Structure formats: structure tokens, C-alpha cells
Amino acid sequence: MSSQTATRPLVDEGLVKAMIIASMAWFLISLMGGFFFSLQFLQAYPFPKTELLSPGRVRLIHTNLIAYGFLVNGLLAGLTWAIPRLTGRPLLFNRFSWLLFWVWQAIVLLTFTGLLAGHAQALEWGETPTGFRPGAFNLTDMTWAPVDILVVIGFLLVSINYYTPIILSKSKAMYVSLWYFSAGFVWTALTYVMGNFFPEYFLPGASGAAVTGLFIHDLVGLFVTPMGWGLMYYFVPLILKKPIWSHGLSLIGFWALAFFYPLNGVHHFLWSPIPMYAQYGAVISTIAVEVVVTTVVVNFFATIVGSGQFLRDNLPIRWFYTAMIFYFTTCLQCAVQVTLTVQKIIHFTDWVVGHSHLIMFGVFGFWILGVMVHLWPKLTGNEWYNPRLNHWHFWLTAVGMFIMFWDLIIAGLIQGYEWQALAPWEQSLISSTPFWLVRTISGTMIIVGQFIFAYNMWMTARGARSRLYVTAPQAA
């Protein structure tokens, strides 16, 4: 194996790069299958008899993508970057490397077909197929692809490819990044497991919901998470060109991510049969949550104290210190949201909507964008296009969030103190349809950015160069 990473370069680019374009790509298939749902609620759905693209199985592409298409890949390739030039190690076999690509997309247009198709599993989250009939596990009668077992096993031999330059590491001191990362893998393949076989087949009823919320909120607190703050760990640093302000700060956020987080999933499910013993764990280990959180944004606000200028002239800086403060408030809502008292209110509206969609795109699709507007000049080895551009683009999808995210949350409490008051559900709808309408306006101001950055990416990757940016030639 010496004598191979002795011979190959220590990052893959081509890979890096193939990455970012595959989440590129879905990521927009997803943003156009939420916007088709949105119009659902004005009553300008453009699939009404449609059953292959009916408001529901839309939806499913709408959130499964992200999670499984855009989110993955994006952070994977982050990963594909870092991890080499943090161990000084190239990942296991470059052909492997690209072969799990393959796969990896494979899984993701099977999971979109097959959620189409109908053969989506019952599971908040987990709707990915298991290829079985329901709470079946008979190989010689499947309804499709067996994705939740590819899943799981395309899954495990990721980890074996980018887990082997972390053992095999030069230094024997492990920077935090690659403690997040470590951690991230195992967590990752625990949760899968537990959350797309045990309801579907060995937990009914209240046992299975309470594992279910365990699952929805693993997914993002023991996958995306530690995989996200860990490519801010290096990322930041690195452009920001000093380390980060305390080291020790950050591994007491990390181990208390590790021992908080897994706790939390519960709180998706109070006021359920689920015991209140496990109700209010949730509720106290959500809580706590937020003194992890406090930690590690003290820990990245205090290492650019000096460095203000990067927020107006570095655009990855901006994207990533955005979502951070996203962060922030997604955690501090959430210590709020998750009492009893508040769940009486929110629960079932559009508050809950509002606050996944800042913490999934506000915050790790900003972090990915942010990695991609860095990452893209170096791949392609050509200047930005157009560097305005990015610049629309930042602030289309940026205003764009931060209007969906309060516009949802006034919806929720208008609904949610509706429904206290014992309205007419027909009221809640008429109340609710003006916010609906802006969610949709503030969506297309998303879309749209993205559609820019991905034209300012296909340029640049040309090699070709605004008018706007090209020097005139100096006279003879």
C-alpha cells in the first residue's frame, strides 16, 4: 500500500469534484420538488391527476434528496479534501473510491424512483425503500430494490475507505476534525440500522415511534453534525490562516454532543403514549444541548475576533459564519420548543417546518455551499466566472431562508393557537394561506440562487470569464 500512495496524489480532485457536482445536481431536482409541493397549498398543484407525481410522493423526493443526494455527497466531499491533508494519507484505493461513488448515486436514483414508484417505507425520515412488503423479509417476494440494505452496506465500506488514512495517520495527535469525523461514521451506521429495520420489522406501536424519533433526530445531530462542524474545524482555520481559539473547548463540545445528542429524538413524540420518563429526558438532554452549542460558536466567533474583514471579503467566511448563527438560533428554538408547555402550541404546525428548514439548508446546506464556492476554483483551476454572481447567489438564498424561516414560524402559532381555541380547521387554513403564498416566494428566491450558482459553476469549469472581469490588453 506504500509503494501505491507513494505513486497517486494525496487528494483525488477529479472525485472531490464529481462529488460536488452530483450534489449540485439533486440538490436542484429536491428544491424543484418542494416548490411543486408548496403550490399544493395555494391550490396550484401542476400534477393534480398525476399519480406517479402526486403532492405526496413529491414531497418524499423533496426531503429525501436533500438528506440523501445533496447533504451526502456535499459532505463527502469535504471529506474526500480533508481528511488526506489532515492525516497526510490518500483514502484507501482511488478505484474503490469512485466505484462507492457510483453506487452511492445508484442508491439515490433508486430511492428516487422507487419513492415515486410508491414503494416508499412508512418512516418520518426513513421512507427509503426496503424493497420488501411491509413488515416482510421474504427475498423470493420483493417490490423493489432492497435500498435500506445497500444503504447500510455502501455505508460501512465509506467508513472502511475513510477510515483507513485516519488509522493510518502520520501524526500521532488527532486534530478535532477528525474526532467529529470518527465519531460521525460509527454514528451514522448505528442509527441507519436502528432507525430503517427496528420499527419496520421487531418494534410496533409506541416502542417503534419512540425509536423513529430517535432515528429523525440522530440522523441530523449523529450524522450531518459531526460531519458539518468538523469540515468548519478545518475549513475555517485554514482560510481564516490562524488556528481556532481553544482547542480544549472544542473536544467539551464534542463529547458533549456525543452524550446529549443521542437522547434528544424522543421530544419528536411528546404528549405521546411513549412514558413520560423517556418524554422528559428528552426534554432535559434538548435542553442541555444548548450549552454544547454555546461552546463551540464562542469557540468560532472568538477565533475571527480580529479578523472581521474575512465576513465582507471572503464568501466562504460568510456562508459558514451565517449558518453558524442559523445554528444558534435553531438550538436556542429549540430549547424553547421542546418544554411541554410550548409543544401544546407548535406541535403538528408550521413552526416545526419553519425550524427544520433553517436547521437542514440554514445550516449544512450553507456550510456545503460555503466548502463549494472555496472548493470550485481550485478543482477546475479557473478563476470565478463571474464572482458577482456568487454574490446573487448569497443573497437570494440567504434573505430567501431567513424570510421562509420566520414566515413559517408566525404560521405555526397562528395555527397552533387557533387549533387551542378550537377554530374551525377550515379557519386555520384560510389564516395559514398568506404565509403559504410567501413560503413560496421565499423559496423561489432560493431556487433561483441556486440556479445562478450553478450557471456560475458551469462557466467557470469552462474557463471562461465575464466581460465584466477581463483586464484589457496594455498597449504596446
Second form
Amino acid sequence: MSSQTATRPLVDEGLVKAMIIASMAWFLISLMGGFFFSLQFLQAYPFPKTELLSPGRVRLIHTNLIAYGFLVNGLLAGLTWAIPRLTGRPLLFNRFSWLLFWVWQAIVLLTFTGLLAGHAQALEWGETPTGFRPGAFNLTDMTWAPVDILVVIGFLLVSINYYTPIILSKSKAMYVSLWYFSAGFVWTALTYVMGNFFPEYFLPGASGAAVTGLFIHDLVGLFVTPMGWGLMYYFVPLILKKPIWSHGLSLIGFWALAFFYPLNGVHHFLWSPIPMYAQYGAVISTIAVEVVVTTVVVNFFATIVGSGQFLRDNLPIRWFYTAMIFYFTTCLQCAVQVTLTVQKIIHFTDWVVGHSHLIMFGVFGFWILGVMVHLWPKLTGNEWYNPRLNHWHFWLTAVGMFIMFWDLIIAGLIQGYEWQALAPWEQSLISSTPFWLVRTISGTMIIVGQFIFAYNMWMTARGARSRLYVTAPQAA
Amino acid sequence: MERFSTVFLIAGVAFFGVSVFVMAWMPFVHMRDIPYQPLEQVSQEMIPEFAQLAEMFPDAFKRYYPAGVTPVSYAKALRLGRDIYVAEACWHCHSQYVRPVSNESIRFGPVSVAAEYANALEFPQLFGTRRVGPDLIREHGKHTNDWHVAHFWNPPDIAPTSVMPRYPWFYEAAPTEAEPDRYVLNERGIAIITFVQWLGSWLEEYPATLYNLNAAGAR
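Having seen the form predicted alone, could you give me the form predicted in complex with its partner chain?
Every component of the complex follows; first up is the chain already shown.
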């Protein structure tokens, strides 16, 4: 597969493999964090007296490892595989890519230990420790490794590494995946600098909140989303063995996303002391994003028309398209929940938690898992140890996610209406308990699915073959 | 077409710039004239609860806040309290702003305004995006120090359905069999209660809310 250039292979497959392993490892740790935190809601937290495992800190582990451990590593694995193939050129760095990889894992590890040791930064999705006293940038006053700065340097080097082959690419017209990737590389470092430094050192109070909202949103919208869609535009036509339905539509989808998505930020703090015009603007552009998303989703579903059997026979395609249905669901939900009327009820409730799980895991997480299912046999050179386990993985995860989403949505509505009705706070806790129980159970389904998958990956890498499939090889 | 990647570079930065202008720069300019209060200024006016904590735990207080009940100690406690509030992710279970909707001004108190956040203790702000527990920006005086001391030790002791974690590391000594009500706070315990009691203490008068409408002591 990998065509050789004179000096080195086009794709460093070992690196892709290492990234997938790292992604999976952080993912499992993060899931355990989420699981333990959910037990707190059932008054059954297993380590109530251990300071380092205080439930709040464990919650920070859950989100930060998902973002910087699971998603970043998983997306970069896909990019490392796809970009050289799309451009015909290897990444800029050879050995240095490996160094970057290890430095990135060190950054995640520093975040992990820093959060547990109580060095969180008060910025949602960017709790990665600043290393400095809050509000002050004073070299003599360091409290922890300056993870924020390391992340920015890391992102910049990664961007240079992956952007160079795109710039040097000989082909005249760029494929849509590469639009998304290049835009994503430009945005990520900007987003991180804006979101982690300005509210921390320059913008107190409400004006800092506006930037924080922008950061929460842009991290999803300007890093994860473009990378994720770029990978879909690459893998889906490849597996289906046919071109994407409409090139024009993908053009519209891209440019509209690039324009409207960044304007959504303030919708995370609606009805807050941030000036209302910014809030109105955010609401309107959020609704506009829904239109954009529809074009992209239509494009992909038009592509699969006539190839429906892939949904049954091809597991990666099933992951990809399930996630696209979830994507459409979340975006439709977004257009509704962002209105100031709906916000009155659902803001601050579990509705939002359900929404973010569906988008971060149900969409981007699913895509990454699909890419892993697709690439792992190629990377290890072995057939799947037991393809049936992969089906268990899919169904446990997808059904678990579906249940968790609806469970939290309903819980959110109940909480919101009870608060509005001025019921005592205890009442909202009592009403939520059954939903929190279902949340833990559905989460457990997801976790079991991932451990099954990790086991299958491990056995596949070892070259093992389940006895079932040695006797019945055609089953795959 | 030849330089397509350059187009993306420029367009990417430009779109990003537009969003920062509208979503960040404009609100910033709009609120620029609100005077910012550094910690030294915030700590000038001490809440009575701070002095009361010094009385309740004289030994511990003297050890950790040797300057006594002064603005210096108060500033130290507020700063540390905020740090703990961030580190323990209290802000992921409690919000810090009252919205003008959903009857929140009846439940919590007056609707929040931007000027309340232009100070060193809301830098970065602690608005929060989730309410597992109630909003805390009007927390001042809602409960007594005693209540908080018992609550942080084990919230379900006070509110049986509470899902708030317990924080035994805010205490120097656990209550014993012989003296089940004797909690001794440590430096962090004094700090977090000072910080929580500070929230909303800048209001001119104590607001009438659901808490004092429901017979006193209901919670």
C-alpha cells in the first residue's frame, strides 16, 4: 500500500499505530473518570475521602483527557494516515514527529497529574494548568508545569508538520478534506491562545466570559469539527469506492462553516451579563450553522444511496453514518436549544450534558472509533482477532449513547421546569436520581464496549485469531 | 487555484478575526469603563463572617492567618478560597450568575450585572455552565458559618439527598465519638467558607428570596 519514496515511506505507519494506542489508552482512563463521577450522583462515590480523587477533579480528568488525549491523538492518527496520501508527500518531520508524539503524551500526562493535584485553570475545556498564579504571569511564581504554553508550542509544531505537505502538494486543485485540514490547523493554535491566555491574564469578568464561550465553542468547531469532517470526506468515498455526491455542496458546507461557526461562541452564556447584542448575534449564527450542517449531511447521505449494503457489511461505514445521524440530531437540537426561550428552561441542566456527550462522543468519538476499526488490521497486518467482538463494541456503544442522550435530555427538562416552578432544590435532586442511575448504566455499556474493543485490538496486534474464525474464516 | 492553500490561510485567519471582533472585542470595549477592583480593594471591606470564623477557630486561625482579622488575612483567605473553588471544580456544579428568567430572581436574589464581575476574584470569571447545586453568587449570609462547617464535612448530613462531595481535607480534625459536633477547620476550610460567604456580600441590602420566604431554617 504505502508507496516508497527514495528516502522514507510516505506514511509512518508505526506513528499512526502509536497514536491510536495512545488515543485508546487515554480514552479508557477518561471513561473511568466519567464513570466514577457519575457514581457521585448516586451518593455512591467509591473514594469519598481521597483528596487526589475528589469527584470534582475526576470530572476535570474526564473532559480534558477526552479532548487532549482521545480526540487529539485519534484525529492526528487519521491525519497522519490521510494527509501524505492526499498530497503525495510525507510529513515535514520524520524523527521529530515521534518526538512531538511523545511530548504530546507528556503534556496530557502533566495535565492529568496537574488536575488531580489541584492546579486546574478556571476555563472550561481548557482546565489544562497555566502553571502561573491565576491572573498573573510571573516567572518567579510558578506553581506547576506551564502546560498551556507547551500546548501552544506543540500545536504550532504539529500544524507546521502537517501543513507543509499540503502547501508543497503538486496537484492544482485541493480535495475538500485538505480544505478542512488546512483551515483546522490555522484555527487551532489561534483558538487555544485566545481562549487560554486572554481571559486568564487580560480580561476579567464578563468580557473574559465572552472569550471563554468562544473558546469552548471553537475548540469543538474549529479543531475537532474540521478535522473530523475532513477525515470523513477522505475515508467514506474510499471505502464506498465512489466519489462524494456533490463537490459544489461540499464547497458551500465548508465556507459557511468557516464563516458562521466561530460566531457562535457567546451562546454558552445566554441571559448572562454579557452585552445582549453579542448574545443575539450568537443565537442567529448558531441557527445559521444548522443550514450549513444540513448541506454536509445531505451530501453524505446522497453519496451512500445505492450502497446501503455497506451499512450492514462494513463496520467503519456504520460507525461513520451512525455518527452522522447523531451529528444531524445534535445540530438540529442546537438550533432549537439556542433560542433564548428554550434557554430559560434547559440552561444549567443535564440537557446540556446530554448534548455535549452526543456531539463529542456520539459524533467525533464514533468517527475516530470507525477510523480505528478501519486502520487497525492494516497497521498490524493481521485480520481482526474476532470480528464479532467489534459488533458487540458497536452495539453496546451506540445503544449506550442513545440511551444516555435521551435520558439526560428528559432529566434536563424536568430539572429546568422544577427550578422555574420554584420547587425546593432537593426536589430536583430527588427527581433526577432515576435518570442519573440510567446514565450510569448506559455509561457502563459504553465502557464495557470500549474494553471489549481494546481487548480485540490487543489480540489482533498479537496476531491471534479467535478459534471461531479459524474454523469459519468467511465470517468476516 | 494554484495557491489554494494560501486562500485558506488568509480566509481562515480573517473569519476568525471577524468572530473575535464581534464576539470578544465589542463586548470588551462595551464594558471597558467598568472599574476593575484588585484584590487589595476587594478585601478592604470585610464581611462579619470572617471575624466570626476567627472566633470559632482561634487556634487554627492564628496559625494560618497570623495577621489576625485584617484586610491582609482576608485577602489571603479570599484568594485561597477561590483557588480551591477552581481546583475542586465547584464551578462545574454551581453557577455564579442569576439570570433575568425562570424565576431566578425570586429563588436566588437580584439579577447579576457585569460590574459585579470586574474584580480579581472573578478573573477568570466563574460563571459556570451547570447547576447540580444552586447558584452561589447570592450566597452571602444565606447560611451561617456553622452550617457551612457541617456541610463541607458531609453534605448529606445536612441535606440528605445532596449529591455534593464531602471535603474532609478542609478540616484539621474529624469530629470524635465523644464530641460529634466538634469540627476544626484548617487553612483551606477557613478560606473556602470565607470565599463562599463573600459571594454577593457587596449588595446594599440582603435580598428577599425563596430562602427567607420559606420559614427560616427550612434548609
